[in-house]
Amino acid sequence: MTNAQLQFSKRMEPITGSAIRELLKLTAKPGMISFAGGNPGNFALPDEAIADIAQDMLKKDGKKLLQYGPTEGYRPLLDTLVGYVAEEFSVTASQEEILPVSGSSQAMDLISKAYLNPGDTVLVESPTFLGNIQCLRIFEANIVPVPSDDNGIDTVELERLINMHHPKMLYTIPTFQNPTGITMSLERRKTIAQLAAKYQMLVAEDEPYRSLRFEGTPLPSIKSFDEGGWVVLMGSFSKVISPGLRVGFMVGDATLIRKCTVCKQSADVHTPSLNQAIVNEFVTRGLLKPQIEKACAVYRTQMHTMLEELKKIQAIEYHTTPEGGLFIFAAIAEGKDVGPLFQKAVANNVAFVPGEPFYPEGGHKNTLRLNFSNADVDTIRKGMSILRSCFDEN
């Protein structure tokens, strides 16, 4: 049943849904090799230990754990999660500014609702996280696209931007961004932590894959460069324990955190107390480290077989080429379009996204973005094998 009268917001007109989940539909043909996902791979889910954590959680405090919780928190979690900020992202942070959240997701928009008023300027480097854009675009915010290359955002064109639109905040992934995989140069951090304080603008630091690092050697966060409180890190344990449970994290200036407390009140009450428990069980029992070192073993090995594979291609005349996470970025030549190639993959049974999607100005159609995390190596090489026959033979 389909009732035509139903009125919806205005802001809602333009919100068409995830062209990525669309496309992830095809996934389930039988026989399809997806590189079109930015799950971690099935093998990196510690589901044996994360049962036994559960089970001994539930025993140990299972009427409260399974009973309604602080929006704020669960308290061991926060105490835990001030001592992982400060050795994994350099941040020095107090409780109070600190919020667990149901993904980093949720921490953007967490951060829209209570920050963002229709028709603000929001800067994002391009291409970006489709999800977070699609996040944008409900909040009502314009959207201005910032240039980026190998080295992330063009922090001169981004100051450039900064006087002619007066953005009220910046998003940004500067660890093996997705859908490239860039990582963002240390120069670049402090400039745009710099410029942050100077103008009095927001940034929205997101950064779900850094502990992804195979190769290359780990950056300081933006936040750890802030200067008066502008700079919010959004953290998750989705790609580093389990994306199910939905736990990740925001830090930020307390009033900030504050602010976005209130709003989850009313989204979802509290993260669910029980995964909380898990996640924080995880790494007080210093599982998280070998957990994280097991993955990025796999896949190095993963990324660097299609790096390979993908060097065959003769029609790809650029790809990045990532120090870690989960994504490769390439392009055919410019002014040709990749959807036709990927009905043609798709009919042979490989997934990819496009890249059009990833870009808030639109066009871009020469590219597409690759998923290494959920494939073995064979069946990297048998679906790249057939990319190529599609890609060379059009």
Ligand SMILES: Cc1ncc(COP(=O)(O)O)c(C=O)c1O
The other form holds:
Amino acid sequence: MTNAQLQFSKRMEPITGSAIRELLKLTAKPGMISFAGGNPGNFALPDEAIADIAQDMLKKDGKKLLQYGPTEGYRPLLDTLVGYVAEEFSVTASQEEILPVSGSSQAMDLISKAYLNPGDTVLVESPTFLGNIQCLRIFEANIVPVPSDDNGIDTVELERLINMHHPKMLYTIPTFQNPTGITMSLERRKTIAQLAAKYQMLVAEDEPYRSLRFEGTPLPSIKSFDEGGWVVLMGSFSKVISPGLRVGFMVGDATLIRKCTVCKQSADVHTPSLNQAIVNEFVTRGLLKPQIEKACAVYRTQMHTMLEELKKIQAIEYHTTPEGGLFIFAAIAEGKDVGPLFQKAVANNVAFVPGEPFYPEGGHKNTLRLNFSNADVDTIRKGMSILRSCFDEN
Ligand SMILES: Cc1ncc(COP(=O)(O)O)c(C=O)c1O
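Compare with the form predicted on its own: the form predicted together with the ligand:
Next comes the full complex, this chain leading.
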């Protein structure tokens, strides 16, 4: 039944839903080789360890974990996060500066709710993560794209755009970016922290892929160079433990965290305590590091297989060479459209994501995103060979 009389908010009129989520439905048919998702590989989901932990935690503290909990977060997880953000992100934060959230997507939602008025300008790197473009659109932000290159956001162009648009916020994914896989250079991280303080612009730093490093040296987060509370860091356990648990966190100025906590009270009261406890135990039992090492060893081989196969496709004129994460971004000749190739690939049971929806300004129809975490090496070879025939036999 559909009710044609329902009058939705004006705010939702231009929002159509994630093009990628729609596309993933299309590619869920049996036999499809999908390079379209952004999930961790199924092999990497620690179901048995989590079953043990869940049982232990319910036996030990079941009544408390099944009761309502504080919006501010499950206390033992907060304790753990203080050490975790220091070690992983080089960020010193007190518990008042950290909020566990229901996936880092919720952090973006809470920040937008707490900090943005309709019409406020938000700069975003282009291309960027579609889910958070959608979030900014729902909060009626004026989204202005900032060009990026193989070292991340072009900071000269960024300062020019700051002077032109006086933005309230910048949204960036500095490490193994979605969709490009690119990592922002150290210099640019420092520059962005300086520009944030100079122009009083909040920086929302989104880091869900940071720990999935296969090569190269980890770089400090932008937050670690923060002067005066202008950077808010969004972290997630989705890509390293389980996206289904929906546990992430945000780290920022204590007043911003407080405002976001108030917004969270009416959003979901708190992130499920059992899930917070599971993540906390997973980290404190020392399971996270070996889990990441195991996953990265496999992802690394999968990524290199995909890169090898990608180089054989003559139509591909450009591709990124990431040092980690889950994605490779590629392009065919400027002015061409991957749309018909996507249709052809799906008809031949291989899926990828056309790049256009990742660009807030649209266009760039010649680009595509490929995910390498959800197919084993043989399947990657098979799928890429099918893509090669679709792309090169024109
Ligand atoms: C850049 C980026 N940020 C945030 C998220 C959402 O992560 P979470 O599951 O923690 O909400 C994703 C998921 O794909 C992502 O790619």
